[in-house]
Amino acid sequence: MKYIKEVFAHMVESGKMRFNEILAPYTSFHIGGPADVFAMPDTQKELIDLLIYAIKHDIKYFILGKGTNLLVSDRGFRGIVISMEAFRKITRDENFVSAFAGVELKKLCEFTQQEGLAGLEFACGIPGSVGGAVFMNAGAYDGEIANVLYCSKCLIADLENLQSSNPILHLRAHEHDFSYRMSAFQKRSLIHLSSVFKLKEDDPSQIIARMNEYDNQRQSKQPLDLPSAGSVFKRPQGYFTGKLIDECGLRGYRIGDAAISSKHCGFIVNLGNATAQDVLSLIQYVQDTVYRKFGVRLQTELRTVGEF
């Protein structure tokens, strides 16, 4: 990365470009060390460029939405760390409605309720953004995002397509290869740049009655008042995670500053400087337990980031 403040002058004069930034204000863990280059495009083309420079220089780099749902390695991450907050179009035509991938989920969910249009309710209180949502097939109360989606547009981080006149792939909705938790994103080399949702119409009064219902709920079920990166695990078929760790025992169990919420067994939280050492020791410690139990191997849903 050596001339990489030469190439990008422009992003580094504007503040758009920053070297050895800590990543935990950007995460909901609140927990993070430092990225060599951290850089927040604001266009297609900047996005493009960064990519390229990435590839042609072997650089590693990780497409950062809400930071939600993520756990960052203590010693940060080496190489570019591109944020997407910048992309936060929303649009609407007719009962399709556009999002970008830096739009956050909740004012997505806000914009809808108030254009009468419904399918969003179940994702009114999923932290994070339209692209983690997409990557993820986020879901919650027997909704996902595969339910509404009908097509994303994307790009191929190859050389060739980034350099080529037309880099944008389009995705139609049998083409995310959508399963719980998991898509397309995940499997190739995808980087998601915004999707259309397909709604119905609806009586805007019933569409807020029902995200404040799921609203209701979270905020009695969730540890909403602490940092978290929300549910760490999968669900195992047949079995439900928060009842199997509150049956092992570990209903607040703790290692450092990071413990299995009290108020919900599926959370670890951070109470206050938890470190990723601290959350990677619990989830193992967790799933040995769990495992020596139930005979259950629980799977994570958290992805991690930087050097372990």
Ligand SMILES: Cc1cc2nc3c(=O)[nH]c(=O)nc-3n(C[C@H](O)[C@H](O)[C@H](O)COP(=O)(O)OP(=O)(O)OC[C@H]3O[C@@H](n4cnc5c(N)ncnc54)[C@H](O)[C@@H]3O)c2cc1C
The other form holds:
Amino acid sequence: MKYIKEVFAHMVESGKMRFNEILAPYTSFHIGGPADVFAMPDTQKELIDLLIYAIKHDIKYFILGKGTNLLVSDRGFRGIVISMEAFRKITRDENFVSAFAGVELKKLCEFTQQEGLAGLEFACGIPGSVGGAVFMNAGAYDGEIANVLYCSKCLIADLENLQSSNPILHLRAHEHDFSYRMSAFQKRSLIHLSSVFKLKEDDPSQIIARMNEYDNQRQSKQPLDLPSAGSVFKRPQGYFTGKLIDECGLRGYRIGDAAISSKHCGFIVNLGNATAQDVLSLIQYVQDTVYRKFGVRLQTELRTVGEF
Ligand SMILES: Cc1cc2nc3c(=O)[nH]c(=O)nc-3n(C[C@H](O)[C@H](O)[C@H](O)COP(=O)(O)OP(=O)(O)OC[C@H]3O[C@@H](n4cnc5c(N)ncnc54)[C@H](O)[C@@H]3O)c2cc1C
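The form predicted together with this ligand, contrasted with the form predicted on its own above:
What follows is the whole complex; the chain from before opens it.
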């Protein structure tokens, strides 16, 4: 990290670059040790400069959305965590709505509802950012980002591209290569800048009624009062994850302060002082137990960050 403070002096002075920043408060699990460098660029140029610096110096970097699908190591992250928090613009053009990576999905859904544009109701309770949702192809209640996405702007994280006069790549809908909780952003390590969603006109009161219905379902089924990262495992074809875990007798099962939620067995919750290691041990225990009983290997949906 030689000279990073000098190279990015303007970011350090304005508090947009911090050192040894504890990551737990940036995650919905409230778990995670320090990042060597925590950067919050608020222009595309700052973002590109950070990426160029990291690549040139062979320093690892991690792009952070709202931290709602992450398990961050207790030892934190050796490298630069780049938060997309500051990229927050939303605009409408007819039935198309553009949102930058750092926009909260909830804010986007509220905006589209007020504008009388339907299509994103399924996403109103997903607590991530637009960048994280596109990266993950987030979905719920038979909806997913892939169904409403029209196009995106992104960066290919390679030096030649980042240093070129036009580093921005435009992806049309089919170029996102979406499948269940998967996208081209994961496969090609692309950095998401913004997306345009194609929506349909509808009565705002009908849209909010659907949003409220989904919200009620979430409130009644999910342990939203405790820190978690949502569903820990992907849904295996032909099975329901929560049911498999429940039928292994693991409802409420606990390692340290990490527990299988007694409200929803697909969630692991932090009962207070869970460590990343507690959560990881519990994940492995669940995977082994479910595999032994049902022969089904559960794959994680949440993403691990840092060394374990
Ligand atoms: C209570 C709860 C309920 C949930 N319910 C759902 C649900 O119903 N459906 C669902 O799909 N998910 C759900 N989730 C999981 C999570 O909210 C989603 O996966 C969400 O899309 C993650 O977005 P994020 O901004 O928090 O991403 P983060 O957790 O910050 O990051 C997730 C991944 O995306 C990458 N990323 C983030 N932003 C960018 C970017 N701009 N460019 C490139 N990569 C980026 C990160 O590097 C990381 O690999 C839930 C989580 C919680 C806590």
